[in-house]
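Below sits a lone chain in structure tokens, taken as the form predicted on its own.
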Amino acid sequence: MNYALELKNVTKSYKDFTLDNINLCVPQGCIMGFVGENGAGKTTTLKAILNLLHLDSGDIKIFGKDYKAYEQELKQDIGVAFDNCNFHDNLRLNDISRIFAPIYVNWDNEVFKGFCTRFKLPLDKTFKEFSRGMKMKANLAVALSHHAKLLLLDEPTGGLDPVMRDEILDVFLDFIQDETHSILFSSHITGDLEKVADYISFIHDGKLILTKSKDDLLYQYGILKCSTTQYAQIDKSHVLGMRKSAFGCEVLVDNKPELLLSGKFTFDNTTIDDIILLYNKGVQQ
């Protein structure tokens, strides 16, 4: 398998957080979505790819090259947009391409003035007038206009009403369509990540906790809702997290078809945000 992004034992220290020997790969032709509550490390990660932090220790490799040797010419063919907007408040669209024609040997300037049209965005208006969806979507032109291979984002769709949001993940879709090209998408959204990632990664407290393959955490992993003398039955080793109430046990398991082949427990519908909740809390007696 080819990757676009290889994080090896990646550690960088801070005062009162670390982001600990942190390992991921990023498939090219996929979309993996990063996911993890605020502070887990997720912006972090991202700075460290771009190599705008010092790392204490470890390795990355974008497209199989050193990030640091090959920085130049790696950033050429990485499209970026973090969930806040750098361009200068007295800016216009109209004068991005003047500004990022010499940055980018591969600007396009009608590519960029497509997605200007297709994201409604006006090109004379300065960005102190855009709302905060309307600088999301110039980030993400900006991003889309250099024909980039690997696209790093930070809450992409944070800001944007569901039908732009819709419109966005298809831009993403449309992207990877050459298997040359690769996403690693930050976001709270996961129903946006349901529709599109191809692999989740987990981030909590700076440390990865797990990275799998959209449909097999979807098909593996479940939430069942049991009584104390049914949670006894289950094997513990397959529980990832467990609270009780009131009414009984809610068990986050990672071998839901078995338990639903013995016929013992149903489960609920699960989603991505439902397995993290759970992951997140462990097990709580």
Second form
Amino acid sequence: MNYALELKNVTKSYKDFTLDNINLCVPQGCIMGFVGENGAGKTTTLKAILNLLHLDSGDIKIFGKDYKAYEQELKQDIGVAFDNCNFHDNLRLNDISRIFAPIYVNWDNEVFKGFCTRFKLPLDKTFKEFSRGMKMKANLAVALSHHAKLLLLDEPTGGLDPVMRDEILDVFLDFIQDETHSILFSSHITGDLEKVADYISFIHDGKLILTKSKDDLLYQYGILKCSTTQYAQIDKSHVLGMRKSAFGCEVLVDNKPELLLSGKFTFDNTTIDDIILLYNKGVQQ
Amino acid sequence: MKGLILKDLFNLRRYLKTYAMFFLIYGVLSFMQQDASFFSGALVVIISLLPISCMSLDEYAHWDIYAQCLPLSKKCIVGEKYVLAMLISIIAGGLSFVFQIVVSALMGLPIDFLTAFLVVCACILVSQFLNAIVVPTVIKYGADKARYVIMLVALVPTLFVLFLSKTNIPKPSEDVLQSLPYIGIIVAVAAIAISYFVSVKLYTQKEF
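Since the one above is the form predicted on its own, can you give the form predicted in complex with the partner chain too?
Every component of the complex follows; first up is the chain already shown.
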């Protein structure tokens, strides 16, 4: 399998937080959703990939090449969008295309204008007249207009209404129709990831907890509601989270098919949100 | 680098009216003083400090983190500020030269091209020297804190002149005075070169 992105033992320590030994691979032709609570290390990981930080240890390869040795060459093929707009208030989209044309070898003005039209972004208005959603769309239009092969997106759908979010997700799906294209995208809106992601990576407190294909995750992981007596019968090595309530327990397990086969347990429909929430809570004693 | 320079020039559009106003006010003051050279010199220095405004706007927009994601080297990102400063100084110098000639002609004073040219060159050197101090300061401490440093730097020549006037140091000889322009050029070029290397080092060490 060819990887767009490979992180090996990436570690970065701060006074009060450590990005701890991250190992992550994003295959080409895939969308990987990167989830975790606020401060879990999602943005720090993206910054590490973009060489915005000095790592304590670890290696990062993009398209099989060292991210530092080939930094400028690799960045020609990377589109980036952060959760806030980095363009100055008094610039216009018309200016943006003139600014980026000499920066990106493959800058495509026609594609850029096409996205601006598709996202209903006026070319002659300044950014200070844009809403937060419009600024996000402008970020994405720039990220998509230089024929990038890898998109690194930090909360790209935050601030967008559901209709626009859906359209953006369609753009992402179009983007990965080319099998050499990939997306790593962090989001709190796990519903978006369920729609488009092929893989889900879950980071918690600076540690990468799991990376699984979305289908495997939703197939193998489940939350069962049971009594404390039934809970006692479950193999605890498969229990990832448990919450007690007045009516019994909610238990997150990673062997749903096995438990279903036993016929003793029933599962509700489980979403990625449910899994993350219970995982974060851990096992309540 | 061209893209970065364009970005800064587009950003500076908002100051066009302000600086047109400066030229107008200074024009009137020059008429009143019957001397255009002082105000035209001041204009060059004021305009040449515009790159600091650009860095301040970059900071406000969190542009630097984005610039790091572009296929540009850190040397290019830092170097652009120096190129921009030089470019703006030359444009400001050109405008100032024309300003001096026009104001002198309107006042009916004899037009001294050489003096006008030397005034502009001296001011460009001063502004480059100021930028050489300011750019690494802004990179290290941010635009807000750097303003205090700029104020201090601006005070130094005044304090120096005051110090000289209070002491009995003899005036420099004619030879020394004639070599001042060359000394000025060497000092400014050395200051820019040192400043650039310091800025690149500071920028490379920075985390975003």
